[in-house]
Amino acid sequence: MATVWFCLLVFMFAMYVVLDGFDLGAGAVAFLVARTPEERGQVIGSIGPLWDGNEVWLVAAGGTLYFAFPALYAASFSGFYLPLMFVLWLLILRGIAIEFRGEIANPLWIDFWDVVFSVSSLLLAVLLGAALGNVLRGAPLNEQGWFFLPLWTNLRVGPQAGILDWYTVIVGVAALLSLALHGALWLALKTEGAVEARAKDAARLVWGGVFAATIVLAVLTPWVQPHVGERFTSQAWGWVFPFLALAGLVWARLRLTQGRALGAFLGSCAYLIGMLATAAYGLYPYVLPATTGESRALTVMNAAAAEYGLRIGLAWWIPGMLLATGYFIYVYRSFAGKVRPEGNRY
């Protein structure tokens, strides 16, 4: 039952990355594809009816983490307290920027909130990627399952590592490039005219960086976390996940070259799902490896809640997810098609 909840948790985080990832990416490339307030209004209009609903998946994943793996929730929220506060403030600033930019028809006011929107989106992509890097690398857990990490120390991977070291920074940059590609492909799908053309150019520009970052992470991750390499050596069927990621990335490039924006965007979705599934499969059964010794690591088994609670929770989770899925299908169908500029509001 604990493994089932581990899979469900990975699914919910994957949904968050795929859905909220495109509006984070759209914000990160906003000043690259839109040169006037009206064009940046198109960018925000493409995510306007959807961004807050997409973030519900992050809240739902956090709630699932608290319910199914309370030991991991407690350790992570204490050890990563400072970066989690950064994430919270950036989410707040980003939401304020989207809602406030259209309240006053003043160029300075609009430009200010556009900068806040773009910078907060960019930093969120880097921080979320660095968080994944920390989980892959591991944390200095003590015998009670707690840890503390400074923001940075000497930027080296090892016993004295901080939240930011050269590996987690690379994962953060790779996350930024991946979400920038995802956001640019979303804008190519949802906008028209000059913004659409520049979004396609941005996607072509970023694609090479994503491909290079993927190769770098494929080489570095088994070196930083040897358990990942051991998993793929002992359980070869797991190679389906990295192949899914690679196929999605190549498919995105092919469809972009053919001018098929929807196919390119779906390829990017497959890439993100494949990369997250690769990381989860490589870590299993760990949910947070320990750099202080294997016996102190948090695993799917020792971090999970009681079996009875997990069974009851699953009975409630299924109808809840069916309702959420139905709602998202309705919302995305309602706002299908291209967006068109309508002043400074969406």
The other form holds:
Amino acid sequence: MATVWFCLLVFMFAMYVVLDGFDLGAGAVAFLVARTPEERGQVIGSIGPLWDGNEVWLVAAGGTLYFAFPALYAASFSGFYLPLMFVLWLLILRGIAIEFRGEIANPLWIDFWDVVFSVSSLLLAVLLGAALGNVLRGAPLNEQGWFFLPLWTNLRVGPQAGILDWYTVIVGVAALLSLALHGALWLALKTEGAVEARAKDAARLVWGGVFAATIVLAVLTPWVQPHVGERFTSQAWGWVFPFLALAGLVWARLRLTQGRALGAFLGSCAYLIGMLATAAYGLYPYVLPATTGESRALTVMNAAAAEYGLRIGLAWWIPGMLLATGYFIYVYRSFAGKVRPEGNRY
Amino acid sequence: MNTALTVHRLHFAFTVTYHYLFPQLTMGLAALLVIFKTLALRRDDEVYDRCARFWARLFGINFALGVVTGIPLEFQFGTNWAAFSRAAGGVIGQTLAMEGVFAFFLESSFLGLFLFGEQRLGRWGHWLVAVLVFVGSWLSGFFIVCTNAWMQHPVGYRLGPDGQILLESLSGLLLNPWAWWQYAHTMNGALITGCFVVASVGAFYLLSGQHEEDARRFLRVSVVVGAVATVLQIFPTGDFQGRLLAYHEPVTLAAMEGLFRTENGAPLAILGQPDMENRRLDNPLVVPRMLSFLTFRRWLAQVKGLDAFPEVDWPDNIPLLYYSYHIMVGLGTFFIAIMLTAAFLLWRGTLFRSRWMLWVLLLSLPFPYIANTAGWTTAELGRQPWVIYGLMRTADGASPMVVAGNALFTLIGFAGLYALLSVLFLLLVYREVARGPEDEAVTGAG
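Having seen the form predicted on its own, could you now give me the structure of the form predicted together with its partner chain?
Everything in the complex follows now, all chains and molecules, and the chain you saw is the first one.
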């Protein structure tokens, strides 16, 4: 049962990364693809009615993590205290920037919020990637199952770990690049005119970076976390996930060259899902490895809530998520079509 | 006292108090928006649609702030209250996750359509979307109150071998009798905030001679709903909450009432200052025997005072608890007087000309916010020294590895960020109120 919830949780985080990923990515590339305030309005208009719902996936995934794996939630949230608080502040600033930008038609006001929006999107992408890097590398859990990591030490991956070391920084940069690609492909799909053309150029530009970052991660991760390597050597079927990621990435490039924005965007979705599933599969059964000895690691089993709660949780989670999926399909259909530079309210 | 614990408590108190300034209005307004939309349909009255559009704009601003200040609360259970979360996450994580799955998805999906899709949806479609937003926001309130009610009055659990608190009955958790009275009281409180805000803006427009057609509708709806809601706030919802306290948390009731000694025929303190040094109420103004009657429906019933309980189980800030409670009840009583008087004038047909009454309504704007905040302060301080009543002390719930300095850093960060949000919020609300309800049809462009 705990493994079922581990899979559901990975599903929710993957949904979050795919959905909020495109609006974070759109923010990260906003100044690259949009030169005027009107064009940036077009960028924000393409995510305006959707970003809030996308972010709910993070809240719902957090809630699910909380009740299914309370020990993991407690240890990791208090251990990664400072960067999580930065994430919160950035989420606040970003949400406010999107919602309040269009309230006052003053060029200074709009420029200010555009910068806030873009910078906070960019930093969030890096921080979320670094967070994943930290989970892969593991944390110095003590005997009681707690830890507290400083922001950085000497940037080396060693016993004196910090939240930022060279490995987690690389994962953060890789996350930024892949979300920038994802966001650029979203904009290619959802906008028209100059922004669409520049978004396609940006996607072509970033693609090479994403490809290189993927190779680097594939080499480094099993070295930083040997458990991942063991998982993939012991059981062959897990290779479908990295294969999915690679196929998605290549597909995105092919479709982009053919000018098929939807296919390219879906390829990028497959890439993100494949990468996250690869990481999750590689970690399992760990949910947070310990750098202080294997016995202290948090696993799917020792971090999970009691059996009754997990079973009864499924009874409401499944219908609840079916409803939510229904709303999403309805809302995305309602806001289907391309966003023009003029006449949108953001 | 332990410094880190104090900072963690202030951290949560500050962020949750600030957050609740926004949802109390959006939950109240969500209900009033449904009423505006229903009246527009039933009476085929375009002006009610225009009223709804105006309040929807203010709803949107409040909602955005409610969302961005709400996310930190869920995170803080893990960041600042890790020991509590590890022990109780299997129980309260259920309701918090349900809030995300059932309420937030619904709310966030349909709010955009409600705010910007009026033309595309048609009148009935738009009405339905308003109802869905209302259901989403009130469901969200339910799951949060349910979580809090479990901390006040834990049910449906058993204790595991290593101090884990294990969920034993989800229906027990959701049907906690405490939750249902607390929910009724909380949501009605939100409705009162909504009514006073709508009435206050209506009074402002009438007094300053603008948008009078809309302002009369604001007042009609808010005064009628407000008159009912303010009465329900004291009885039965407040009354039953008080009686639940008397049975399950008698020490909290004694502290709230400033009752230091156990008495038969205990008096109800209206005014007075708790004097912790001398264990008495200074300058008391009391109604004899009233507390016994209100609590047990008998004039001479025995009500336990603080002296009946060991001092380690007393709430740790009795004066603040006492004042919060008295401010809440005192304001609640004033609200009834204001709303009933306004309703009487409305019925007589003179409300829109009674400048003094309009002034009272205009100036009453901040008070429901104060009353709701005082109410939550009462609930949270009253539960002390427990984080889960009778099960886990607050001192044992904080994150063991997050030291005072780190927590203070982020508390200061939140204070600065929220100061900025406050300025932006006031600026934008001022602009919307100055702009007022307009005829411009909302564009359907997404």
